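In structure tokens, one chain follows: the form predicted alone.
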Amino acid sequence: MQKVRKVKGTKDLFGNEILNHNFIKNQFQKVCKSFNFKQIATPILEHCEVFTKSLGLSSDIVSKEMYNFVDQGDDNLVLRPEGTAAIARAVITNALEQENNKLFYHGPMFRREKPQAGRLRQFHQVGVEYIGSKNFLNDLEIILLAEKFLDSLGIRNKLVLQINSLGNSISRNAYNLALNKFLQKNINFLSDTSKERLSKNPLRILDSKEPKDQELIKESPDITKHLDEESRVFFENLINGLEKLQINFKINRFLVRGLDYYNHTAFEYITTEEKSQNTVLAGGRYDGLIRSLGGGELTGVGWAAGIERIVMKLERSIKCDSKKICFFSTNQNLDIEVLKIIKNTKFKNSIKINVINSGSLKKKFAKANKIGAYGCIIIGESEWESKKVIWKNFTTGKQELVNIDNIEEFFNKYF
């Protein structure tokens, strides 16, 4: 009989990697409420309309990889392929439109893209979106709170913070015609790729990693250079706080996002490595995104970062640092004994349980050996008789008998 598959791009995750995903969600978690933000979930499943009305027709997302179905009540539904146009149908769902709304979630996203190093099609981000008044301090707050997060890991310092503005929709769609005229002008020397985004969003173009477009590119016209008053006063105030709080950081130009809803700031924290999928944290402001949806003025900027990513930046495995403590008896009429003990019995943190119920004691031995044990409990029918166990200290050899009305007392001096 053959086996059953997993699908292609998703991942079980258990062990030191379930280890290590938890561990970043704990650190981003704390990180989040020491800002204030507060945690919100949204559903997998959401109507179709949340992303092509926000993340624009044109985008790789909407035409290529979201997975979308029709259910059996003719809903046109989709698997949550990212988190900011879902945070942002929840605020307008919820009533939650309200200037200062700090939110942040964690989840699965799910893309149908070609799997490798780093992306699969069920991949797991953590995400702060900040509702609000349009205000470049805002920006600079949850790029701080970025900032935290990543120190939390120990991996900022192998990052760049990369910035760029795409300006307001009027600085926006004049650089476009600049940035279209230009590229039409060079079409026959753009990518097949490129040659596609150039009817429908010229500036994917500036993302492109194939070397053929790199270079036409680095003669393309500079976007600051295109930025009205408004659009280049919010930068500069926003590059002046970086300064001031001394966050290091390198403006890119050709930095861009690929979903309509950005404006404004646009950033990235990269790796130094020459990869296709160096990017770890990425975000932006997105003031016309509620609007879009059939909510109110309000504006808003965020990011989000992908759990996998992070976890091939961290300088080890998260391992746990807890105990196993076995617990056997020599003889299976005293097996309930086992349990009664550790129902009876209030265990520290640190002490992870394991029970044995099976085989010889030789055997138990050796299963308690196999799976790391620290050392055990044995409830032998002399000592039981006495009202007390052995304990077997794997580390040392040694073993001593404890009373059982003292085992509690007895874990929480050594533990």
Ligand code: ATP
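Positions refer to the first chain, counted from 1. If you superpose the two forms and keep the largest set of C-alpha atoms that fall within 1.5 Å, you have the rigid core. Remember, predicted model here, so these are calculated numbers, not experimental data. First, how it differs from the form predicted together with adenosine-5'-triphosphate.
Taking the rigid core as fixed, one finds a CA shift for L339 of 2 Å or more between the two forms.
Once both forms are overlaid on the rigid core, the distance between the two CA positions of D12 between the two forms is under 2 angstroms.
In a rigid-core overlay of the protein, V70 has its C-alpha displaced by under 2 Å between the two forms.
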Contents of the next structure:
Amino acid sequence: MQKVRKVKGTKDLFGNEILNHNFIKNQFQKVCKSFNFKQIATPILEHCEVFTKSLGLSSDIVSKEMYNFVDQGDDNLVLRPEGTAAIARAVITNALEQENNKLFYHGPMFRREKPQAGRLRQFHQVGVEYIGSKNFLNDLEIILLAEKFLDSLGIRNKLVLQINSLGNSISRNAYNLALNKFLQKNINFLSDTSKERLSKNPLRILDSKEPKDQELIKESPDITKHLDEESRVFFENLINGLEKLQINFKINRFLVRGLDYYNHTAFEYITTEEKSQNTVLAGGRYDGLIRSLGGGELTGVGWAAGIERIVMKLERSIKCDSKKICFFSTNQNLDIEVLKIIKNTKFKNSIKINVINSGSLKKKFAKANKIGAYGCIIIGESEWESKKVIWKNFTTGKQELVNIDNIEEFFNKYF
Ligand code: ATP
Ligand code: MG
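Let me have the form predicted together with adenosine-5'-triphosphate next, following on from the form predicted alone.
Below: every chain and molecule of the assembly, starting with the one above.
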């Protein structure tokens, strides 16, 4: 019989890969909590309009990447393609529209894209939203949070922070007009997709990945020259703040986020190596979003990062779970002593114990490695006679003898 297959662009997570995902999520949660952000989890299913009304009909996500379907009750539903609009919906639904609501989330997102390395149809994001007040200090705070998060993963120095301003809606409209005029004049140099986009949303052409478009984009009018006083001051304050905090960045006037709801700040942490999958973390300000979904005049700023893309940047992928310890003996007669040690020891710090009690010694080691143990405690005959056990650390390969009376102390010190 033909074997069943997994869906294209999706992945089963297990072994080291899921350990990497968990490591990233743990670091993320720690940093978010230290900034007093609160967790929110919204459903994977949303009404289609949550995204059509917010992201804009001409965005890549809505126009070609959304998994939408009509259910048995005739509801038009989608598997959420991103987190921000869903959280804005949740803020409205649950009357969370107070100022300074600091939220973080993680979970799977769905987009029907062409699968490649770092581009999946079901992928995972971590993200933050700072909803409430229109203050450049909020933008600065979530960038600082991103800095700490990327630093905690040891990957900040592999990324460049690029930043731009789209200005307020007045500036954005003025720029759109100027850009439209320029692109209309040069329409023959545009790719077919961009020609189509020109009438709907010229700004999005700056986001194009087509080499043909990129040549022309270099010559396009400068967005920073179209910022009005309010927008210019907002951007200057942010830039000065970044300088004062000694956060490295580069202004990239071509950086526009692909979604309609952004204004003022837009930023991305990108790698220099790869081409189209080079954005690891991206975000910006979205002052009109909550209003576009029928809520109040509530501003916000946030970012999201792709877990799969972060994994690609980690120096050394996590090979083991640092709390998982195996216990076994070299001789069947000593198996009961293994259990006695476990009975008499108070293990702290969420140590996960795995007793291995079958197979040859070689098989026991192999099993401990296979389950991703950090190390193992071995009761060997000769060592046991002198009331000692062996501790072997799989990550460093080192081993040492531990007195059985000191096992508790050893674990408390070591973990
Ligand atoms: P790209 O330009 O690479 O398509 P995007 O602008 O569509 O990215 P966002 O909607 O801003 O991406 O999502 C934030 C982050 O989520 C991205 O920077 C990336 O790290 C990750 N991401 C987006 N789409 C995918 C995908 N299909 N597979 C894996 N990660 C993704
Ligand atoms: Mg995309």
